[in-house]
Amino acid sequence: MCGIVGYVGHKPVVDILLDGLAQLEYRGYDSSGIAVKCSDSIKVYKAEGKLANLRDELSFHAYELSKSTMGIGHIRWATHGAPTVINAHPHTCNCGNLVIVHNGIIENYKELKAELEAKGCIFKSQTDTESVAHLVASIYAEVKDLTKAVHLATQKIQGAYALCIMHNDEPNKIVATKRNAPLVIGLGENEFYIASDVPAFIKHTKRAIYLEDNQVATLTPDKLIIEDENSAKIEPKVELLPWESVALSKMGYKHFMLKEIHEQPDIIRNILVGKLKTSDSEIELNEVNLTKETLKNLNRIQVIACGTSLHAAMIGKYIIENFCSIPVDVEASSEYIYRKTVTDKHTLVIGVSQSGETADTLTAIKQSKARGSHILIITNRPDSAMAREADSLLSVNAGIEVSVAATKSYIAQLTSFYLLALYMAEIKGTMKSDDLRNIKSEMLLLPQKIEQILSHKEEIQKCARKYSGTRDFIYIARGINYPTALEGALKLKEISYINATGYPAGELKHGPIAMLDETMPVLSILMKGSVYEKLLSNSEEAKARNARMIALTNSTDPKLDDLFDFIIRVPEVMELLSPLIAMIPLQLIAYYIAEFLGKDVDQPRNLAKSVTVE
């Protein structure tokens, strides 16, 4: 995840860029940089580390930059290439006349790089972004028009991106475009702002335009031109931003739920910032007050939650037991509070709630706290009532979730459970160093793997359309993904009103198999690992009863083609982390089925976002 900011107008640009980047620091702070148009050239300044380092660097150049009124800036979360000055944005072409900042992943950058190197381009960084800088510059050399060059370049680029580009030969002009990445334009008086997110310019203007995919915007101090992918001019919709602009705007998405699904890669990155720096570094959870002595004396962990949070808790149980060898019980808060509370000072009680206000869970943790248990809260609201009861607090930092059906908060809770389990394992010494390193390395790659799924949703949409007419739906899985089956079924049930149910696959033959016939879809969460073959056998049993079989898998096993009517494939991932990958297509299936059925996706009937009554 990276943050982009740009300005063209009549005000000094450096402070605008720095202030904008400061508002985007939640998107990462591996490095930062700005490019500003000076009298006869474009000046680029970069710094490794937090934004303060860039401020220090710019303080030495204050006078020469004081008259600049156009520039672009970037704050980086490293994906391709280490977080070094040379890999920091902005990137330039070889002559330095073109500069670019980028958020996203260029999937075909290796192919573009080979092609451009053959033409004589010399690459300095290890980033995917630099290939776009050389590509646009090479096209510009022929067409001599920056907007046209960007149009032509995007026809060759594959992946997700938001781009802002300047060229020294076209002063007072920024060209921007996006695909599967956010980019919003702020409208001032004879000035324009552009950024990944509205906090970057909200104090300057509340009038904004959210760019749509494949649109190209050309910004000059007195004019904004937006064109579609065919270079036809369009009249954009100007929105008036409320105070809570990020939360209350769909940012071009049809529903808040779809927007929030697409925010999930950035949510994971946001959680990992400062907590998991590299695969070799220790987990840092300063909010968690679990000392070695506390952990040594723990003989039990209880996790209490409701709804989607309960499913996250079930996966939390699996990974804590696997990583830490401590027995974990998981129970619905609504049941926990009506039986004898069996906890003591040697029990860690974890309460999980998106809002931090869920009445049943709040009551449960108060009961446990009264018995002397250490209370750890995982919530999206650090200012909530539940957080105030906490001895330790893990804030998931997912931002306000508007859609009633939880998506990004669930992924945030799962990510937090993984960090907590790894943190405890490091303190207790219950995992081998190689295993720790491998899991951390995979976790750092998860955001871009999820972005791959979100950039290629066509098969998921086809699957949703094919099965949108069903009245019932069964999800099956085993092991760590059994809760994933429950959550996938819950998402479909919540917003489409289809009677969806999740089962442990081995339980099918103990009753539910009687429901199977040619009208019943069965979705197998078939991730490679310890239970793959067993789940394959369970899927064969369902197929033998004429069920309509769907596979969600990271396997290329040719046997699947004969067994399943529809296959959704996801990127390779280790089994222990597969719930974070597997859930994304299930959220999208639920969303698209509900949309095809014309349901109110964001506000399904009979439901509320925060359940504050028992």
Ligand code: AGP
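Positions refer to the first chain, counted from 1. Think of the rigid core as the biggest set of C-alphas that the two forms share within 1.5 Å after superposition. Quantities reported herein were computed from a predicted structural model and do not represent experimental measurements. What changes on going to the form predicted in complex with the named molecule:
Comparing the forms between the two forms, the C-alpha position of residue 311 differs by less than 2 angstroms, with the core used for superposition.
When two forms of a protein are overlaid on their rigid core, residues whose CA moves 2 Å or more are considered shifted, and residue 351 is not one of them between the two forms. In the core-superposed comparison between the two forms, the C-alpha atom of residue 123 has shifted by at least 2 angstroms.
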Second form
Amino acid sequence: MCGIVGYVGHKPVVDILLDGLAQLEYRGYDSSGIAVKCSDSIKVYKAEGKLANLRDELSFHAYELSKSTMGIGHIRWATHGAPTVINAHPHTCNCGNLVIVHNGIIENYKELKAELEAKGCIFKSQTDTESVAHLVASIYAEVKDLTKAVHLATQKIQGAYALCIMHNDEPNKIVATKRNAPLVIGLGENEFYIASDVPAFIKHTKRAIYLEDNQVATLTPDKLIIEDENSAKIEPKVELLPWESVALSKMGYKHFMLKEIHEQPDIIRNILVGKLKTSDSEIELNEVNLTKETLKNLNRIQVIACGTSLHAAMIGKYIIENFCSIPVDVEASSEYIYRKTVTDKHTLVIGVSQSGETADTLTAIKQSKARGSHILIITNRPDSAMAREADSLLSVNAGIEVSVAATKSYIAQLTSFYLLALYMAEIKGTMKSDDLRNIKSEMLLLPQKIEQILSHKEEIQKCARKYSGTRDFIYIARGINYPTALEGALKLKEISYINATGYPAGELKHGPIAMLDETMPVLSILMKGSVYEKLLSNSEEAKARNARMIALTNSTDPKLDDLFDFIIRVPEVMELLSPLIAMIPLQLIAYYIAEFLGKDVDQPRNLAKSVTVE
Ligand code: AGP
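Please show me the structure of the same protein in the form predicted in complex with the named molecule, now that we have looked at it in the form predicted on its own.
Every component of the complex follows; first up is the chain already shown.
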């Protein structure tokens, strides 16, 4: 997390940096800051909180900064040190000659700090980053060459980082480097941009170079030099970015989250186009780069992901096992990377990530790749670091998701999992043709059914208002919708800060039932099918403990009226596809509760859209 942006060229830099940071706000919004080269020296400006605060601060200096054409900027998601102005980037060395912005975590910062303090450096902030500012400055004092100083400093730094550095004594230069954190350079006419992500400069140029780990780039207005870790110059690969600069607009919705929820029917339609044509035609998934023979013999799949993507992966497991009879393991990437795992070249490893940048998932993917597994990536960002590791790439094409709470990317990931599972089932011959036909024809109807839910939101709004005063919330489900319960709870807690938890309903009686009383809302995801009756009994058990019962159901069974205080009805759908329908009201409940409570829906506290630290 954290976003970096930099520019050297001939245009006024402040707006370029601020616009770039605005595009990177999804990476954090705890504080922001810029350092710009002015006629006499580099000047630093910082502000706590959202970028708007920095804009306000800079408005007082507009005239004096109007001639600056070079600078670096940062938007922070706090890891070390509270989100204060002191801890905001850019950081400087003691004399203020060197300025630095950083994304990542310096793992040995304490050792570095002790060493540098012993040499007389005085630390002002609580950040890990400041140790790098002092380190590079102290090396620079000896070698008098910024690029060389950065090379030498990186030999002493442990952890993950993307760094951009400027020095008063080399006034026309930005030196940048990275290890396990993204950094991309945009090439203009006698100008260069550098950023954590492409949207920061895409409106200026589409030609870009993705910096690789341990490379050091030196940017001046007329020259870009990239060196490998041994200081040997390299000829970088220039890519043409497959991106359009899009003006992100809420299209009349109050929040991006609400807009993104409403985009879901069309996203499903777009994903299905060309891949699932009719209920009688075979699934076309040319993106899967495995021979039919390999797929037929595949006997194990490992899926790795975090957060919402992990919930999509859990449903993916359910359907792949059901349709293809292949055992599937699902694990949070952050757990997967720190134990002995047994993936090998006979395992298909699927990485799921909206951003394609999540550090834990990226590391997990690299580990599995090194062990010879085929890597299939399901992502919304075909230009991401994970996509570049992929042997097979399923791009979910949900469009840019601005709201930190993932909604449309989740539905897009799920849709992709269904296509993948059906595709493999057809090749392996593990499903009856009638079942295949039924599920395909129902899939084609999903967008309409979601539209039906979206056009009758009033009941959901009423429900949200009724339960918005609660401190806790429990979601229960069984079978394929257990991950739906987890995802519903995650949505609610991340944007409303209500303590929400999802449980497999059968587990309630093994402990969580102790929490139930007349204050606790319990939302039962009661979709018709194999576990309907069982879940009904679990709901009765909760009711018997006086819980405030809510049903999300596609059943019209009259006995539900006695059992539940509030019923949200959704259209008929077969059990195996029900997660795609059930999730929509849960997204809306979370949205309306947060909106009713006056929370910052699109940028909830403490979160960032892209989590690039482990
Ligand atoms: C979702 O609402 C979250 N904000 C978060 O859990 C997210 O899904 C997680 O950080 C994983 O991100 P990714 O999909 O970009 O890898």
